[in-house]
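Take a look at this one chain, the form predicted alone, written out in structure tokens.
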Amino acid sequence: MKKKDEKNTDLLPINRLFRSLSQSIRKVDNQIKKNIQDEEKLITLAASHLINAEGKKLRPVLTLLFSRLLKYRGKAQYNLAVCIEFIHNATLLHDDVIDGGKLRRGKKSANLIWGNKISVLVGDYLLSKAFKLMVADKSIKVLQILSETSLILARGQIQDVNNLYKIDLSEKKYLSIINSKTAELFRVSCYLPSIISDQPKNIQKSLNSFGYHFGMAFQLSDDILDYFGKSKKLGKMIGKDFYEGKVTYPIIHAYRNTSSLNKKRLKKFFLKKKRSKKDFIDTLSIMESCNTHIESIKFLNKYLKKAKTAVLKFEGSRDKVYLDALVEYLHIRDK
């Protein structure tokens, strides 16, 4: 018998979603299994790790999700999910070793329990794997684009350690890296099932607007977390792009809205070799002193609030009220 609270998380719509679509998440999971099967049984042990970890697959679902709303049925959109998720992961697994990462999606990372290099290789492995399927697909198109879209994720993986302990880095410095890191590939989550299902320019341009929208307010989200969210429910350690020495919005936003007397308390932090956890706290109560917590929500809110501008042509549709879900879940995801 059900418990109260997971009778009401069963009524959320985010979790309706993944309802309607389990079919066509099923049919993924399995092209995702059947594809890190290896004869080198340490790549399928790596590999699985952790993509069958706890975790939403949004870009996946968003690929399926928009595959629906535009009626498409044929069979590239499971492809596609799939490379979608591969280059993720790689991502990830690559992500860990750059920093020295020991928790991801609520376990140990692979680079903790396998070394840095086998992590490496296998995010190298998932890469090529995520290539072999695009050309099976014989779509020149797909295969443009992700490629330009794997360009942008290493370009942005680059930028973003190219950054560390710079204090004064700009806010538009920081959008261009989240959006290089992050958005590109929620973009084309969202934006390719207009181009598999032939869609005309301007739905084409309404997916490609959410998708980036999507993608950049998820990094807010995920980098607002980091100091006002809750390790437990997270799955990873909060303050970590404190303690490595990452730049992100609620940061730049206290620095930019602090006093002089903080400000070079903030400098102090991020010259530093290491930051403790007296010097994290420290810079949760300047954080506090200036807002920086509801000024972080607020403009996360306009990228939310441009999503859902862009996809208001779908009002009517049934699966309208998912993307909203979407959207809301972001919204509420520290709560």
The other form holds:
There are 2 protein chains.
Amino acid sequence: MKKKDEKNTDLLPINRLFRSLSQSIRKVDNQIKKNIQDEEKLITLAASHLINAEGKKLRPVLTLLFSRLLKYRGKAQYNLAVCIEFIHNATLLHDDVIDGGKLRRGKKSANLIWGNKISVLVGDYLLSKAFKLMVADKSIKVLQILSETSLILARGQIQDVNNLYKIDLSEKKYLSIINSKTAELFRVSCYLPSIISDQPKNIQKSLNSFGYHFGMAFQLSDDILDYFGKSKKLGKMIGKDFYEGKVTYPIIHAYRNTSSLNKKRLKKFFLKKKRSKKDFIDTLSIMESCNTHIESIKFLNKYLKKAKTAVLKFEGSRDKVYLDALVEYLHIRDK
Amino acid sequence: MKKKDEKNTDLLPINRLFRSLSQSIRKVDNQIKKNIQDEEKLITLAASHLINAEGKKLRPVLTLLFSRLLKYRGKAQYNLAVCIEFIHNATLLHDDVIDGGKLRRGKKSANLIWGNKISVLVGDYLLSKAFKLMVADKSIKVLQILSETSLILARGQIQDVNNLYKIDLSEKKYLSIINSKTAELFRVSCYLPSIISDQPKNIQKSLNSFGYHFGMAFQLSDDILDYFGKSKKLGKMIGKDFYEGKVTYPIIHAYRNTSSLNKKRLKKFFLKKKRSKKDFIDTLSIMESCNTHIESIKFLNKYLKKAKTAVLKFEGSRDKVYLDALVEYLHIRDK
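Please supply the coordinates for the form predicted in complex with another copy of the chain, as a counterpart to the form predicted alone shown previously.
What follows is the entire complex, opening with the chain shown before.
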């Protein structure tokens, strides 16, 4: 018999979603495994280290969920889900090189084990493999969208690096960066099922809007958790953005809403080469005084609300419940 | 009036080739410039730093030359040449991160100026842009070939890193690595013009064979020059492979042909974390005693001869003279 706790977890709508898609997810997992088998064993090893780590695979799940919602029965959805996960993992590998990140999904990051060299090249391998898989499906439209997405992701990551330490980063620029580096891939994960299943424009638009707003909310939520989350639950260190000098929503909010004395202090922190633990604690207390946590969640919720609104037309469908569950998942993890 | 030296240089067949293609090369250059213009100025800056450096752009030149040889009049050749140059430059950027290379084409390498972060990401940007450009031409066949090539390049670079310090690397494995990391892109640079111009199989085969053998010769030549070339002429430091612990043809030759005492010394050098200048000089003297320079050139010449043979059927065409000039160029730069 199951323990009471397990039962309760099973009942969470997000887990029911994963269970309801388990067959399709398994298909995607198998295709991922198959496609990282290479004559060069190191490639298989490094790629599977990352991909087998217990990530939620949210992007492929969105692709599978929308495909089912639209009653698409073809095989292109699996291929698409694999491509999207490969593109995502390629950016993770390159992101780890970039940020010197030490924990990724609770495991040692690939660059700590094999070095920067292999991380970069296995990322290249996954990106190339994604393109190869896309080409196999011979859909020029999908290729157009995903090659543009891949370009936007690279631009977003470059902007992310190029705006480190800029305490006066505008909210507008910040939103544009997280759109490129994160929301874009969520957007196409949701939007592409409407392309492969030839949906009318209004359906395409709904999925596009859900994906964009959900993706924005996802990054906002991550950025909020980096200040207010619990390290163990996240599988990565808290305060990472702060120590790296990355300017995210909570900092932008606090900097805009605090006294000019505190502004100067925040500015000083971000001009330093290294920020100390004390700097972080001081920053948290400035945030406390500005109500940054609650205000950030309010800001996040605007995106979640728009995501929900975008798919209102699917009311009545079983899968609409799961879309709501995904939105709810981002909402509660920030509480 | 031109000086005598300049005149003599003008008369070199390889320079006449570049001159005869100058209009097409300019078109490619313009498309390159256009395609690295980005709203994020850092991308334009970092990408043009690399691409404007005075590289010979051999790969795009091969694409243009074979297109002309086959009397192809379409525009796809320019796009193709740009894609190939972008893919090549993406690997250079990632290679610089990997090897900690300091000089690239006689200039400071990008990672020294902007750091590893930006080098990796601008590489990703160029690779994504290459795919986007390819997709624009809507040729599934070209996409299939180039996405496979991109995968093979990544694999080759991974194998390159994974076989550092292995003094007992077999000639067979070495050849397989240089095929993946270098010859493959040369091969498709030559082969693809036969695809876009719908040539019969025997023509496709000739171009494929020329590209493969020329590409192998190109890397062999590079590897030989790394021991026996002149630093200034190369635009990069001599002995770079040795200091990095990269096992290339000259080392494989010397290790196979020297006394067991010298074998032990070479082995010791490649087991060290860092190889000294004295180690390099000792290695050169071991190579001297095995006739490694001459034997390596003989080995290289086998590939050059096969490249020439592959295009014998074009005898009589003006462009055949230029193909011979390219082969001759690899031959003489190693003397």
